[in-house]
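So this first bit is one chain, no partners, the form predicted alone, shown in structure tokens.
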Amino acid sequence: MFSLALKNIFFYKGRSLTTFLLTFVSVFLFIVYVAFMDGAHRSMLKNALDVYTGSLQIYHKEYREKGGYDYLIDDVSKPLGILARTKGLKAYASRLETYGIASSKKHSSAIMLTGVDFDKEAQLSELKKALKKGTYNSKGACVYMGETLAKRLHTDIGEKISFVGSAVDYSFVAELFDVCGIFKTGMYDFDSQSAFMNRRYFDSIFLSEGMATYIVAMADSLGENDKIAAHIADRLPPQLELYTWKTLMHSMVELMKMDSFFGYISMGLFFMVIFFVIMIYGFINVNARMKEFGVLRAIGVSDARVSALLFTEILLLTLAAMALAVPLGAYVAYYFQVHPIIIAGMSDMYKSYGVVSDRVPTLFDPVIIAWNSALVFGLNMLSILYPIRYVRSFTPVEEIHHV
């Protein structure tokens, strides 16, 4: 049966070449398309988490719903101690956020001022790498602000801004700060309202020693993040609650799911076209070979063996195409993961979606590549079912006299 199937493949060259090329293109494009789509999503998520969010955060249970100083973490020593004993964390730190009005000589803007440990933030976030000019690790009455916020205030390095807000005991705070550093992450909302201050000086002004709005941590591997989060959550005091990036970045996660959904729909339509083209070519092929099948059945070849012959033909063509397409597609996925495509200006175009890099990497994942290849393989096998059913609808005599 194998030798006969191989002989038929080379005899019917047109049909065989068409099936081979369609299968090759389907497998190769599917692998590369999904690699770029998943790579873009992974890069977007990593950028957003690395910039500032981290992979998990710890809050007072009421804070995210009600906000305000009444629901701060009033003693960070215990949760920080738990994080210190947790394996798999790259870095962690506490932050305290306050809101107020910042003013330069002629302009004012709402501002989110955050007290941070700059040394820990250098390991945890991209704030240090985002430095555009000035000093990152500022001391005393210095602020490190976003570039868009600085433009709104028409201020620059070395100039002073005033800040009006309230301390954690709701007393009035009015201070003058020097602009010591300016950063740009590329995330518009973040750059347009955020400013940072050394935690020691911040605590002296806002009376926030030992307190935090939240504690942020970054896992070494996002794949282990849920496991690490469950371990930490079991050990936290009852008034604290842990959130993973899936909750913190819910809108982005939903956006990526929707993008993937429509991406797979597009590929699904493409595969449906390929499926029907291969099936039609299979039908034309068996229709032209009806006399051959009639003779085979007349001399005692069973219907099952005729079906097996057609299955073997499509199987050999599919395996041959996949043997070329899978390694080639996998190589392209791996190559562009190591050497991402750079599209100049892309980060400016999509900065509101968390894209802060012009690099477009792929995601090389052998499991995903195997599933994609298996899907195309399955569709090819299904494409021969109707031609087989068509052959079986005739008797051997009808097939011999078939025109």
Given for the second form:
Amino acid sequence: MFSLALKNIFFYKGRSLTTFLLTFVSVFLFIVYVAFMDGAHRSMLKNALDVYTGSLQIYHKEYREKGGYDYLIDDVSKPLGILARTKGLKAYASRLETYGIASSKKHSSAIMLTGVDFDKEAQLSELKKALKKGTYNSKGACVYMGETLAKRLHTDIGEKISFVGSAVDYSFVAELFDVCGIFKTGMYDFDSQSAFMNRRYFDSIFLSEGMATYIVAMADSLGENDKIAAHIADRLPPQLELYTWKTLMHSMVELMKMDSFFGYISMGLFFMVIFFVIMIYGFINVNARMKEFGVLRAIGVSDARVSALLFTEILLLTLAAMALAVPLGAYVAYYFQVHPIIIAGMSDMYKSYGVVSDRVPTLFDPVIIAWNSALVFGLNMLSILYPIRYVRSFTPVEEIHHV
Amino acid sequence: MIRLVNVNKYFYRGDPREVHALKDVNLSIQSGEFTVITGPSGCGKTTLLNAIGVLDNVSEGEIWLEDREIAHLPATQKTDIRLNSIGFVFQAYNLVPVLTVEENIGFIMRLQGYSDEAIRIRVREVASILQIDQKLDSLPNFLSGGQQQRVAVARAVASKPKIILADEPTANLDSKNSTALMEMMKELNRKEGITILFSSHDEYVMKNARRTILLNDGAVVSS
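Switch over from the form predicted alone to the form predicted together with the partner chain, please.
Below is the whole assembly, all chains and molecules, this chain first.
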């Protein structure tokens, strides 16, 4: 039957070519489309996490619900020690956030002032890369503020701003700071409200030594993040809790899920069209060969063998198309992962999600490519079921006299 | 060898278009017979052959092949009988277009599981008898009608079935090719001892048959 199937493929060239080309196009487009979609999502996510959020954060319980100084981590040494012993983390650091009013000579704005370790932040986030003016790693009474915030306060490098807020013991804080650095991440909210200060000086004003609003960490690989998070969570003191980026960036994750959903719906519609075209061509071919099937069955070919013949034909055509489409699609996915596409027009849209870069790499993932291919393979195999059922619905005599 | 008992066949039964194609057919055909079923067009010759070859279901009655009733077997067992006991020759040749003459002749033997060598020897033997041994590598479409019908006979004969059912095998052949085919089939019947049952209204075929069964309007008039 294999030999007969092979000969039929070459004999019925129209159907074979159509099935081959449609399968080739389906597999190739599916692999490339999914690679671009997943790559864009991964890129958006990575950029957003890289900018500031990190891949996991540790809080005192109830801080995220209630906030305020009552729920600070009051001893960072233990969780930092756990992170130091955890493999797979690129970097980690504690941050202490406070809120207050910043004023220049004529303008005021509510700001979030965060005490950070600038050296660690340089490995952990994009704060250093986002520097636009002045210096990044400033000591003393210096602030490193967002560009939009600086514009709002009408201030610039070398000028002074005042800050009014409260220390962690709720005592009053009023200080003058120098504007030493200005950054721009592209995230509007972040750039218009955030300012950073060297942690040592920050602690001396806000009386927060050894404390933190949260501890942030970045995993080497996002794929390993959940495993690392579970490992850390198991070892944390009971008053602390851990959140991964999936919770921290919930709305973004939902947005990407929605985008993927509609992406797959679009591809699903495309595949339905391909599926029916392949099935219709298969049906037309089978209909034209009814007499042949009647003769085969009349001379003793069983129904199972006739089904096997048709399955073998579509199998060989599908495998041949996939043998070309999968390596080609995988190559395109790999090539554009290494050499990302630069789409300047998309950068503005991406910036709302914190994507500083306008480079859109694909995601080359052999597992995704395998299931993309398997899906098209499965659809092709399904497309022959109806023609087989049709052939088997007739007696050999009816098929021989079929017009 | 073949025995038909009260066989009836209706098309569109219970429908205004109902046709009673075979009417109480009772018939016996012995092993080694060279028999022709004849009668006017539409008298039921092909229907009778299809019934004997279990290609089509009968409405009533029994068909016995040796000591086995075959008319009411499940489809898979009917397929086995067609594969192992019956050879078919069709009016329109019905060769597999993508297979060469050699592959067409050996096709049934291959389905039966014979070795390549056994198939090769038998194909050459039969092809030689039917004088198509020079065309073994050709595709059917490149053969004349007479040659294609000889290939169809060779395919039916190669696996040494108990019976060959030939439905108007000379209908599409000229008189020269008809005569040659009949002589070859007589030779096969004599040499191989195969029971051959024709349907035909060709004078030459009827003259050469040892037994003639006359059908009219679905009923056996004489046998």
